[in-house]
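Given as structure tokens, the chain that follows is alone and in the form predicted on its own.
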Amino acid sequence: MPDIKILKSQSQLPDLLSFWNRNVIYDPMPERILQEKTFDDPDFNPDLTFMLIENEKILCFMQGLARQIEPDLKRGWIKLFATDETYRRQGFATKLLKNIEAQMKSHGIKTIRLLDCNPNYLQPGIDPRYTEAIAFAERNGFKRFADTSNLEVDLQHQDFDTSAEEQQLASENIFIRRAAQSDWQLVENLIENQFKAWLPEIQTTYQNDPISLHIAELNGKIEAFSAFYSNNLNTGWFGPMGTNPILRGKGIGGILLKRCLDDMKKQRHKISIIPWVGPIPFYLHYANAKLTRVFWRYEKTILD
């Protein structure tokens, strides 16, 4: 009989990575990304991260996670999960799920979602090409509540120069530049007031060298931003971005987007991924971004 073991040591990651990349064909990871998704997540909990192992072979893996969304709201997630393709439809994933659900219930968690555990997530839902994963979710009581999508930008064959547009904005005392360490308090003020859910991701950009955040400043205040490498580091991952409503309509978002894309192009990325997309026409207009993947989002109530 397979044994359930927890992921408690980084020395287990190479075997887990090999298992993952054999079985999750649309989302292979380098080891540094698996490290980011597991041990580097501030909410990582080895007691919710299980591997089903038989004869030293991983048959199934599932990572549970709980995040404090609001002072009085804690939500659970299944952040990552996979079953070896030769051992599917044998109830292994369901067995691990029930263990995670029992622990979450004991801590008063009422709902569990699948995969979309921002700010640190691999993908924002299940790609429906993983048919077995869709079936697993629906057989175990998860309900599809939304869809989302990813876009991709071809970085190799586009010019992202924005110097003329920036010069025009400068005539209106709006200045576009890369964020500096000395800007942090002003950046934080904007995020806290307008885009609070994105604060952890913006904090991550300040850990990169150079800082992977571009900003727009007006009269000593930061009023817009655009980020990259706030999640899935060094993979061409773009976002988030936002503009204070008082400055919308001036093309600032498009300029900030292009500055981030230009950075990634100079770092020799061929494409940029724009995940969990809202305004598709915006990204098509400014970067000729094209839809590449869709994702189904699922949630389950485990405690009434």
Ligand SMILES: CC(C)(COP(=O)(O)OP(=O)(O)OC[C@H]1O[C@@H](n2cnc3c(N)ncnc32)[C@H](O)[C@@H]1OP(=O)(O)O)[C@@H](O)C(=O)NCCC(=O)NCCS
Contents of the next structure:
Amino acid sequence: MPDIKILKSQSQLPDLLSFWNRNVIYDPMPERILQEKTFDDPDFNPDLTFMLIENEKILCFMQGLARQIEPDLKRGWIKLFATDETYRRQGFATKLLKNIEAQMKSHGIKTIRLLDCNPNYLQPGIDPRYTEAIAFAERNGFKRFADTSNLEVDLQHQDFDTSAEEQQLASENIFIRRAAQSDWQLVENLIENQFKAWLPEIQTTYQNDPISLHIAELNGKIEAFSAFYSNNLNTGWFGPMGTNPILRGKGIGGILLKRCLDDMKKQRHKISIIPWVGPIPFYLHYANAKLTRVFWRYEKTILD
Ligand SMILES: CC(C)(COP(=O)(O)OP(=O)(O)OC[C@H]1O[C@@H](n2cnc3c(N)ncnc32)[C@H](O)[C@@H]1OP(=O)(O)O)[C@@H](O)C(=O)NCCC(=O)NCCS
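Cool, the form predicted on its own is there; where's the form predicted together with the named molecule?
Every chain and every other molecule in the complex is listed next, the one we just looked at coming first.
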């Protein structure tokens, strides 16, 4: 029987990465993304991150994670999981899942979900083309509660210049710019008041150079924002974005979206991914974004 080991050192990442990229065909990662999903997640917990190993070979990997999503609510996730293709259907993933569930229960966690652990996640659910994963989830008592999708934008063949629209807005005292360090307090006010769930993502944009956030200011207040690289850094990952409802319908969101896309284009990305949407017609209109991947979202109650 293989040994259960925890992921506790970054020196284990190269082996884990080659295991992942051999076995998870639609979501290969560079090492920096695996590092971001594991050790760089503030909630990373080696005691919930298991590998089954035999003769130094990884047979199965499963990363559990718990986040405090409200002051009195902690939710669990299976963030990443895979079994080596030649060792499937031997109960290995089930064994690691049971281990993680037992620990989560002992900490009073009532529900667990699969993959969609924002703000730091690889994908917003299970891509149903991983049909074995769908079978595995349903066999283990997970219930599908929602679907979502990702869009893709072709950056190479579009022009995202917004200077004319920005001039028009400036005549109405609405000013669009990249967020600066000195804007933080105003940005935080908007996010705290209207888009609180996205605060961690917006904080992440302030760690990037340049800050990967564009904003709209009216009368000394920030009223709209759009972000990129708040997750899956340097992969063309867009979002989140939001406009104060009182200013919607003026084209502000379209300008802010295009500014982010233009930044990624200048960084030589060919496509941008708009994950976990959202208003599909809006993104189609401003950026000719097309639906590419769908995801099924699963939840399981482990404690009543
Ligand atoms: C999903 C995955 C991790 C399952 O790993 P595993 O070690 O084979 O899972 P288990 O052996 O514990 O399977 C448990 C149950 O899931 C179901 N199941 C798993 N694979 C199945 C298959 N190929 N056909 C039918 N049912 C399947 C079965 O009900 C099985 O129980 P049973 O054998 O008693 O009928 C594995 O198929 C895999 O790595 N897939 C690719 C990566 C992936 O999809 N990752 C998740 C999204 S990123």
